[in-house]
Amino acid sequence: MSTDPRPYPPRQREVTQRREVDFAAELNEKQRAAATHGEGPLLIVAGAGTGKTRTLVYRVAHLIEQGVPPSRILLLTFTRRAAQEMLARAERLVGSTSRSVQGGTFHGTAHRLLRRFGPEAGLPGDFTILDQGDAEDLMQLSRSSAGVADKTKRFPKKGTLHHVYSRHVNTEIPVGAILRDEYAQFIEFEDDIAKVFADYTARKQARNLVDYDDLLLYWAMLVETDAARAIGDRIGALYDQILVDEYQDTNVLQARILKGMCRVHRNLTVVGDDAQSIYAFRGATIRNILDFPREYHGAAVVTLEENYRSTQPILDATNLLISRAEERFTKELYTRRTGGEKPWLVTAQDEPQQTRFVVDRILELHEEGTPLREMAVLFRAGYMSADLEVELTARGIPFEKWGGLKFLEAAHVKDVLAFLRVSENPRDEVSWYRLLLLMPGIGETTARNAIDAMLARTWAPEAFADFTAPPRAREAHGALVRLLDALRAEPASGDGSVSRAIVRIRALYDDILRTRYDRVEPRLADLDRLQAIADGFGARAEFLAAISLDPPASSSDLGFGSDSEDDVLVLSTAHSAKGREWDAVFLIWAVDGWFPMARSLGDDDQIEEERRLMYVAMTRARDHLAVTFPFNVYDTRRGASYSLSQLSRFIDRGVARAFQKVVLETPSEAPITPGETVTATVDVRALLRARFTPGGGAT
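In the form predicted alone, the structure of this chain alone:
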């Protein structure tokens, strides 16, 4: 009996009819002004909870109503899911015609354009995409071969090198400046680091590899350089209207791309909130949104201020908090919702009391009818929830902590993908190195020799089969040759082709997994999931590109954030909470040096971003917001002693007046019952007097 999955074709999608859109009735005044804007650049400054997604969807609908062909509208978002959600909502407004709107992430759109136009610019269309882990591994090969690491001095490791490289590409900050600001201990190696980067770039090109940064960099080169002007003009002419979500999260390179894409026209709509710009560590710059009116002369600016999420008392507090920002678009969020109490500013004696309060209050709200999944505890960094996690576990309160290992970062998933990548691109040195080291009897030296032998024969498909393996590795070498020959012999496209390839790989790999890793069953389940995902793709190249650009979110290796319908409390960093909302939010550790983080205290720009991050955390709350401040901090980094802490500088006296101050009572010990007779058995005061009385020393 065949074990191949049974194909089930999707049902033909029904044609959705266009409905009459009443912009005046369905949008508020500012939303309507933004959605129905005519030609030219437009900046929509959308405060937290003001309906930015709704406004963007209605703008797409308006453009289609005005006669713009849907296929000539490009919607750029930071997740494919966000684009799909917006386009699905647009379809409900204007019908099935909106399915032709081009939507996706910056990286996904870059990939699509480079496959189409890259060959004309010297980039072969069958390139392989490196994820961050693979890019770091390739950087390690460049680090080793460049011969720059002096054993007497510490040279930056592959992760640091890749971070510096990526930050330089995305921000245009010179490598030397990045080293001075972030890695001063490596400044003497600036020239050697440049050699590593040169080798890394050459290796990628020789092996037909492209990393995430290259996707954007090549796109920018095509649309902005004179040498590629003919190609760039054709790319720009594909679209009459470009819309960008979360513009405050774009980096310098993405801003360059948008400018190049608008060389043919100026029809660029960007939506964002300068007060929620919190990703500088990823290369994002707040300057893009703040400088938009200057970069695009004559741009219209529409500010959305009516909030549909939070109560007015919560908005009063958050408006005051962000009003202290050094530079911002002025806006005052308001709501038509009535009622609501002031957010709480809770002073706790120490961390244990803070934890007890949070847990007790969660249980109280839960008993009043608030589901656990509608409550969240937020913090600046993951380690700050350790004590809380222990208490929640002890009290039997289910919780989910957002963060953890992404699906593609799991070692066993990367192993299987390495086999597929080598079968698709025989020059993929990183994947070759990974799968060779998996095989029994093959170590570093044999793997390196095999790769050198293939390189000498310009990666000919039969080069590995002709390599003479040492005796201890011959069995593994033969098994791998047979597998790769079988993969090459099978069609790389067609229904079920990718899933069948994974079945072949697992016939060899599953036994390797059992010997190399612990927790075998969850890992095998991950591979089952990978196989199921693969069954939805018709070609290996398509599958490898899609899974690299928009990877599944989770792995069974670690906990992860999800959209689980289970009634569980959410614990999350402030960064991971962006874009979400809950009925009740607890922001813990509002202590200077904790929020803002101590490492930001000497940098004005970092302090401003920390302020925006606290604003993002507080504006997640719909009905209840509590900010906690333990004034005694037990800090082992300062000698394992208590120290008096200071309330976060962001909650100054003016901001604090918008809160209801709450002081937690400390339970007192049970008093001695009145009238109870106590008989003394020793007079300790007499003993102390005797110690200092001549001749009356204690015996």
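Numbering follows the first chain given and starts at 1. The structure presented is a predicted model; accordingly, all values stated were derived computationally and were not measured. In this text, rigid core is short for the largest set of C-alphas that superpose within 1.5 Å between two forms. Compared with the form predicted together with adenosine-5'-triphosphate (ATP):
- Positional change of Thr458 between these two forms stays under 2 Å at the C-alpha, relative to the superposed core.
- Relative to the superposed rigid core, Gly369 undergoes a CA displacement of at least 2 Å between these two forms.
- After superposition on the rigid core, the Cα of His62 moves by less than 2 Å between these two forms.
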Second form
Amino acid sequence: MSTDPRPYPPRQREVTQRREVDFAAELNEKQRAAATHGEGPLLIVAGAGTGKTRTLVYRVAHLIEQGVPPSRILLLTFTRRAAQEMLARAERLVGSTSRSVQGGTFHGTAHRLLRRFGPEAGLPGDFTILDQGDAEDLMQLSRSSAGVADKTKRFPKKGTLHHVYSRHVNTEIPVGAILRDEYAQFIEFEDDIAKVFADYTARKQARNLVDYDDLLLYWAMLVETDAARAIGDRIGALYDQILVDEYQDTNVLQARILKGMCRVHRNLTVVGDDAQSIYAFRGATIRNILDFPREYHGAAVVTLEENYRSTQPILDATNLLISRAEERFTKELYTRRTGGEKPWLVTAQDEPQQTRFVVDRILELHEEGTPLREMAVLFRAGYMSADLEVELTARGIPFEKWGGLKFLEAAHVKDVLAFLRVSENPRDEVSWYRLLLLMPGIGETTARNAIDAMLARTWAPEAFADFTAPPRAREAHGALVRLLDALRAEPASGDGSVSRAIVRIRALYDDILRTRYDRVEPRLADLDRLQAIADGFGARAEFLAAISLDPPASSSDLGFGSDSEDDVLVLSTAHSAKGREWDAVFLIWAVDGWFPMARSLGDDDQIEEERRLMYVAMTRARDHLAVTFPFNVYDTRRGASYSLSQLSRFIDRGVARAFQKVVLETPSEAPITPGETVTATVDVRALLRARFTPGGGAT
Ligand code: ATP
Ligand code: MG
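Swap state to the form predicted together with adenosine-5'-triphosphate (ATP) from the form predicted alone:
Up next: the whole complex, starting with the chain shown before.
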């Protein structure tokens, strides 16, 4: 079985000829030194846009030129998209031999290695992967079965439990310490929480399930424990060179993995920027960068300060923004790019005006020759682009969205996947539970009884068919048995097998969808898409792993609609924009409480992380940057009222001076009849606004 997960079918590609790479002409001196560094550990630590990723690509090219077999180079990055892009760039330098470089995310690579080496270490090769939602559901089962939650209503909920568990695994901070720091109100439950975690761990193992954290945990254990030394040595021996981009966003576990992987050769290159560390909330730590020279004695350290991305006025603004950070190690950046206008700080009256401004400005730049794909609109959280999406759609401007709620997290998509997952792994309790509860006539009790019956027969394939359903559930039970039998009879691999399985599932499921959910049509369209993605996969296991490890984040990832060559605007969360660049960047909703998010306001470390995130967002711009801020915010959290917002605290007066201010006027109403202008004698909208502003009446 091919275990290389792939979210969509590969495009036919031309064979690229290799060319002579002129390192001296294409890199500056320090970049060149890093790219052509010989054996041993290397750290590149530098600010945004200084060519870190470019240097890494050239280093791959250099290694190949030096005769390192491409398949023995491992390139780890944050997303599959980033990995593919780097490999495409390397291919332009050294030709198609670079295609066999192993590239991907830590989780994707872990998955590949575990499928191959896991069975020797007691992990069955046919495990299924729990995504975050599934993991929380399983935690819920542990929470109920451990009996601890019954004692008191105040026992932490599944989401909190999972967060604490995951944090513990990724940071190695003891559970007690995490509780003391973040959830003092739950300290008294420490022992019971430990019981739930023990049950969760045992439950996963008994059901052949692996969560995201386990992927890293098992990988670390394989390469570093003495008992697994023989396997670890073989895994380590797969690669001669390991390169890691965005190292500031790795956690303790990932550092341990790298240490284990490089035990023999120490050929590790890591690249990062502490000022762009934005994943501490998931356990990432910049200590990995800071401690690198100590961990890897004799490591070469290269710093870069020349920025090649942005114009000086944009850099002035972003340098100022980050100069307010509490702790910082990388230096102020400069560029030789001359000219360019100051970035804009745009005050809009309200959201519709912000939206109109962004769309009008995008069209203006487009008129002037900037393609849509060279522009992006960024925001703190996925839901903040809703109004803009409506407007773009209405005006026929194509866009794709990165980050935020993913298509695969949608309930109806997860429903369909649950059927496939129990066919793949009959012990997948979470998926059983999900699909049983979908069936008309099957409720909590019957679902529980059915699962207990299967458990009692150690999940034998026919255990479900033998289960005696209560009369109300008999029809549903029968239908499910027939479907699962049919799925089992279908080969698990072979061209079109996965999408054929989905067709069978939908013959039963589409009607269920119609009765359970609103907005039926777009949901059915999602399932059509799922089916189309599945078409690109030869095996069920491969499909399930690929979509849970690197869920498609945009329509282009789904293999149709748009293509990266197409001219589409990008809408992205600040997190998902990491590492990218565009000619024009719009950062919308620069409102205090939105960016930084309100929930971070009580915690200094979190506020600092939000500041770095805003720095990441603004440093994506090459030529044009506009930061927008609507000052009347329709605040649903406090009821249906408008409230007056404040500009983000990160743009203080000093920072604001690096911007040119644009204040959008109250838009004039459209004339009642064309050609006839009406002069307002009273501005009722202003009156209304005044009513809802502090000091002006109700708030
Ligand atoms: P980030 O911190 O945002 O990830 P980075 O340090 O990885 O940024 P790159 O994305 O590698 O920076 O480079 C930024 C831009 O500058 C890219 O367009 C890159 O091609 C260009 N660039 C970098 N170095 C040079 C150079 N020596 N000559 C010409 N262009 C360069
Ligand atoms: Mg980069």
